[in-house]
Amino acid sequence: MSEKFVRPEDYSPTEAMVIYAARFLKNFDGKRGLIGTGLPLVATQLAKMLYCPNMITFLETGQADANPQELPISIMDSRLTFGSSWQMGDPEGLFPLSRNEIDFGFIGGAQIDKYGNVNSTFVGDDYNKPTKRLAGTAGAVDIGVFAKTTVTLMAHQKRRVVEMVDYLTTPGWMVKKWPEGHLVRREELGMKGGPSTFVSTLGVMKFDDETKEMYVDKVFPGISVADIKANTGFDIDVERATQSDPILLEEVRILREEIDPLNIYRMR
């Protein structure tokens, strides 16, 4: 192999999975997008830094182009305003989404669901009496109604890439209508948009144009079909899926020693 690829070996599952990510972003130079904290904003500084200079930021806690010099440990980390052209608060960071002015949410989440629902509230059975209590839903409500597409970033186990999410925080492209309780397509509920790539640590998924349902587009270097299907909690498409190319060692480099050198978020 050459000197400028990566071996699988030599990085960990959530590097490749920010790194492809980082990748993909290259997609949205020149675009608007809302960023969630956490390993989405330390993929979009990757990509800012490698493949879309002129991607244009916003956090849904009110800053507008952001460009923090060092990553951030929450969503109140002041670090978050460095560079923006302008820092108000939570309403005026969702406000464009509401406008139509984002090009695309990016976020994580504790569940992704085979229509791309994501849960970030709660995992269990009963709202009031949870198996475990998450974060909640911060702006993730707003970005997957109001964003033109949604991009999510999430561990790849059966216990998170479910048949259905416990709970739909983000809404994708079939939803439980209420109160009546049955599935029916975003648009018949009025939203736009809608979820176009979910990227793990073992590869990218994308949606049917037909049927909306999640299928393997990339498998990571290192990974097989059968490694998606086993970690996957319903019956994955993987018909489609080809090769993802080699990690490049710049990649690892930048990652690792000028986005996060202190290793802020056990990434290796």
Given for the second form:
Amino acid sequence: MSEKFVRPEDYSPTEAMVIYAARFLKNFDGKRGLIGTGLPLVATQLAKMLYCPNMITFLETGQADANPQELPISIMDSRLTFGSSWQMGDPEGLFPLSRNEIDFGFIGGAQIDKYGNVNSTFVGDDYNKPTKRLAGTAGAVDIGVFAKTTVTLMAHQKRRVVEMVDYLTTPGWMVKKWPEGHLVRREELGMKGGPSTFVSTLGVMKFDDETKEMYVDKVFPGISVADIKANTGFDIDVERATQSDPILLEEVRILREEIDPLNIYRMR
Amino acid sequence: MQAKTNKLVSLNEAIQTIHDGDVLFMGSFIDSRRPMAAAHEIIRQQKKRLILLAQCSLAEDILVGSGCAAAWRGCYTGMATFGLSPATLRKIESGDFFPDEIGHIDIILGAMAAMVGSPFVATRATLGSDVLNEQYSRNEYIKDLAGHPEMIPHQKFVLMEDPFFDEGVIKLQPAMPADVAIIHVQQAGEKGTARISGSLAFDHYFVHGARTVIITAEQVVPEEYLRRDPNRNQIPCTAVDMVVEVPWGAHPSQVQNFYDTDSQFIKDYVTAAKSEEMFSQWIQEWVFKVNSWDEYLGKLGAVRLQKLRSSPPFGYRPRNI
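The form predicted on its own done, now the form predicted in complex with the partner chain:
What follows is the entire complex, opening with the chain shown before.
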């Protein structure tokens, strides 16, 4: 691949998020991923072209080893069916997950908190009269419970990266034990897995092995740790942060010309 | 149920079997193989207090916006890349429509329990999440609303310790039967045997967990034709009560091997449905001012539809055509 770099002003924050997420997926070559709708589908396509051709894509709508030739517009798109090993329905799509056979789940969301819990259901303080209703729990809750690890993509904004999510859709490291609803470590509920990585529009965040709290691992080119602190709703640890390698011309070219030439996902 | 010789009825007749307060499952998922013609007919017949299952996406959003549905138990209120379901969001945020959140696996297990004839199944799905927050449960409200309250469990779920393998907390997920399931398929025979291509979504489960099953089909073909290769059929005639032939009956969603998504139509709807007033205009224009699905298709026009046709071998229409 050409080693020509692109300057930060020549790509959008969303493109950066998708490209760095695709690079991160290199860790999952040969592994099984359950891919959520939206930008995770885009990053997965880019990753399979550039970094992990042997990654196995599952969808919650029942495709096994999906290999779309065109970018799907939803997880029900027949673009995901053509070229799959198997096309059944949602039960067959999700039972590998509940059997703990999925190496990683890959999702978006509207809020993430310092323990990696993700909210894709509603924003506000009353579920029954939300400030803003979102897309719902869908498979995101199931990925958080059953995947061996979770990778999340989301724009990095103060109202999104928060101390505690308004609604806990995808269980992270500290989860709710019912009926009281107090926070416990996920292991206490017998849950394996847990979030490993949050790729935002500003950097890559990981979770401390001991405290399970989010810290900044990588900062994208043109972004400072101060930018990340200013756009995070809690006092985030930036002590371990290093600079990401710059984005390659080839990564941007493939994303724009081969993956989403019609800008269906409005990344630019 | 006895397999009648011929289950073919008109769309109008089929939808007349739905009652106010019914629990309704609309087949498939998001933007593929959605029973849109059936949804339009439900609005035309002005059904009320329906309780929707699984999702409030393309087919359900117009029911919610039209005041046909009062509550929903499911996991998704979006339309993939087209954004969130506009009328559903508007009605939830104004407190006029009540969501009862469960997970994706919960829907499957609820349908599965109904399918296998069990009152509940056990799962670890949704542990640790706010799906288990009792304050957010609308179970009692839904039970009060239901025309057949016995269809709705006394509780949304029960947590207990795993008595068999000592694996900690597990959840008992109650069966989630439907009064009516409407499934749009590629092909059906006159006795009800149906063939689907593409994702089956939940359809192969809900047809066995619903009291009444209505199939709408792109093509009605001789039952005998489908019985030459029964392994390729996903819905047996024994599960089906009525069959309606409705070509293009899922527009603007896609039907694999028949037509692709009409993206512009969905985008225009999403824009219109954001306000109550523009939504009403949209419904007037596309539902009430056309008297049938044929008139709807006539209004769309042959040229528009022709441009959506799928191309072999893909099952969709490649974008470079």
